[in-house]
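Take a look at this one chain, the form predicted alone, written out in structure tokens.
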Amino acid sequence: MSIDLAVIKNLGGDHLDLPFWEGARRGELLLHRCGICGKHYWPASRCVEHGGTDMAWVPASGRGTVHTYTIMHHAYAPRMAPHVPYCVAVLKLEEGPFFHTNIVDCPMEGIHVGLEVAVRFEEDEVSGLTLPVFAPVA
């Protein structure tokens, strides 16, 4: 089953992000990496130093730390009601880029800046996409 580009566009992405979503479906977190300097980017991008000619999607470690977060106590979308409260976080991935995600499998009071987390993947029942979410490192 292929990924529907219309779904990606509806979520604010574009065709350049398709390899990321295909990787997520396989259970693999991918980042865009410059082949010249090795800097990683998310979302798909051009290297700020070397442009876009030597960019490639590469597997990431799937680990990072919570940089900032918020606990949502209101379901702004009806489908989120069963999940309240839930955590929306910005992570600093080991490879360098920041990544927006949800923190799962952790009591809300256990989430803090600097918390070490690792990726896991969950299928979104509405979009059909496989989403990377993060849980504390045991």
Given for the second form:
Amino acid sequence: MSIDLAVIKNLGGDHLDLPFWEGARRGELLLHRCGICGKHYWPASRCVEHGGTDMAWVPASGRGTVHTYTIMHHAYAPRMAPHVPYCVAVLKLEEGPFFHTNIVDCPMEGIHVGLEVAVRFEEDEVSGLTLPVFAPVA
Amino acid sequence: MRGRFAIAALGLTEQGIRLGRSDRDLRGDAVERALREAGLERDAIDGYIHCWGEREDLRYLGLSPNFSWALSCGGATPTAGILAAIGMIEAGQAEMVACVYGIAPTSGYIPGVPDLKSIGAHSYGYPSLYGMMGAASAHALHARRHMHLFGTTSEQLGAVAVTQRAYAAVRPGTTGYGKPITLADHQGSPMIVDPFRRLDCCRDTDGGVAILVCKADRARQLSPNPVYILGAGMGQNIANWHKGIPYDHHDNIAPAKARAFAQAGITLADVDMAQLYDPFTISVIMQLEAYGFAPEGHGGPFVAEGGNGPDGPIPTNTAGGQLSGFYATGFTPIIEAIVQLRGQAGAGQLKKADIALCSGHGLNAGVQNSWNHATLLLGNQP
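Hand over the structure of the form predicted together with the partner chain; the form predicted alone is what we had up.
Next comes the full complex, and the chain you just saw is listed first.
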């Protein structure tokens, strides 16, 4: 089944982000990379130095560290209702970009700035997307 | 810039929870009050800037200006609206511009949003997939960084809540009037979006505001106490996003501050009060640092020692701000600056109230989490 563009648009994205979500469905984490300077971006972007002339989606390592986070004590999304309290973290991925995600398989009190994490993938029945989520590196 | 333009009138409706009036009705009321204060007929308004976005105000308000704009950069919109008004006056397009705001979220009315239940995902984008919605979570990410970098504590956040509630407790018309709180109340309030407890968060209120912006000489004809625009500036935190440090900054305040103070020809020492945009307690701490009232990283101890209180070096949010007063977007700081500069704050009147620093902040995006920031310097002399 293809990714529903309407879902992506409702989340503030557009067709330029489709390769990312198709990659996630295959179990691959992709980032948008400038071929001129090698800087990585997420989601689809124009390079702040070089514009859009040589941007391409490339595989990422799938590792990062927690840059900042919050613990939500109310379910603001239906998907999260069974998981309250849950953590929304902003990771600094190994390649540089920030990435919002959930930290899974980790007690809330174990989450801290600098925690090293690695990607895994979860199906989201509400959006129909496969979501990259992250768990602490063993 | 300094002193060439002024706010000739303020129209302020009741502000509170579940007023049972529509947003448009509140805007209409605010405009009527501003016209009455200035002694003007409605045809004097030849420019209308709606500081949000709705299209049918003019018919309902009985206005017929040369232009009507919807302007939207969140809580920075009121200052952006004042700047746009000045631009139109300078360009010879208008002489008396109304900048108007009014929402009634607790009565079911937000302009342009027929279904209040639908608003969450729209502005929070991809992070909403992970259950991140709402302004509290977006600001919590900055609060957590500040705690990590500088050791800021929940008790220090609580000091902001307690001090601002003390201001509101003696100010009729605020949500916190007659209801002081203690630090123990703050620490005992439930965790909502870590590290924010309920008392770290402002809540939505209903209300309308209108200000009339014109050239200073016209304002002097209309008002015994015009409030002068001394300087203004804006910044966008996307600059810090590109540098990889957006969460270490509440906003990109430096360029906004620099431009506003250069226009006004003043320094921080000339400022008598700070009226800061404060949806959450961390906002006060981080802005006091960014403006230079407290050294970087010392905003927590500064507020814990009462630095933002009535007898501190910089009285801040002297009617309780958004946290304990009411949430009228970026108008909350501007309203209190006008009240203080005119000497109309009653029991809460500051001894010295000649120059006010106001801030606004808004229109964040989901992933980039960057806001516009607005600095506005107001004075009771040109």
